[in-house]
Partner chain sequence: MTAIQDPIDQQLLNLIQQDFPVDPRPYKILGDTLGISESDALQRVNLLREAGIIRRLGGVFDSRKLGYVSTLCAVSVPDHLVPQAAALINPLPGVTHHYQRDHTYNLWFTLIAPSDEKLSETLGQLEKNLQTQADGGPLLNLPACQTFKIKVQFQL
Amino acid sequence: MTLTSLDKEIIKALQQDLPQTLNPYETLAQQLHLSEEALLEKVRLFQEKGLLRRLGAVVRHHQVGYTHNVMVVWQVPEHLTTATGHHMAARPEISHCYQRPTRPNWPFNLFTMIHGTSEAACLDFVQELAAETGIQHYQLLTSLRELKKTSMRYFCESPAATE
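What would the structure be for this chain alone in the form predicted in complex with the partner chain?
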């Protein structure tokens, strides 16, 4: 869908924190000079069109018990990529699963983000996946340090659009 400037204003508002009140949409609508009903209709439309993937709480997974995560990259034969990707995506321990291009010095084409409650649980799970899928060429990239983690702010690029 083509986004109007009002749509972009609504998206900018929704990507921030909802007001901590009993009727957060009413507060937001007032800020946007809209009726609450008009705002709610837009939110539902964005959800229906898939623009808004999710409206809700973004939790810190460290703080809810998922203390360990590892990125595992797999070298999957081209003709098996789609089937293997779907197989891995079905497992709840995997939060993200993508096929990415290979490069001359980079042979791995399937990327998985694995979460667990301990390092051993993550490692066991990776071995289990390798045995199940028969993919033997893979590498574990453990995160040593989080250098940045934020939510994207869309439509804030031009100086005129920032407030």
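Structure of the form predicted alone (previous: the form predicted in complex with the partner chain):
Keep in mind that what follows is only the chain, not its partners or any molecules around it.
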């Protein structure tokens, strides 16, 4: 699907917070000089074509009690990677689950981001997952500090483009 400039403007608008009005899509459509029906038809088309997976709320996890997280890297035998990855990805405590290539000094091929209400809850869950899957060779990677945390934004100008 080739995107028109209007399509790109709609995508840019949908990436922002929705207007806090009684009819946010109507308000958004007005900002784009469209009818609400035309905007919603574009959204449906984007979903049908696979451009847009879903629209959803962003929960501020720290504000609802999920204050700890840890990335766990797992060394999973190649023949078990897909099944283990699907098992782990199905757990609600895991927000990201990726298979990645190993390297000569890095044998870990499955990466999971685990969230919990405490450090102990995260660690307990890791042990539970290790017991469930039988994968015992893993490492915990904790964050020292958060440098950036945003969702990806498409069709926006980069700072370098505006200088």
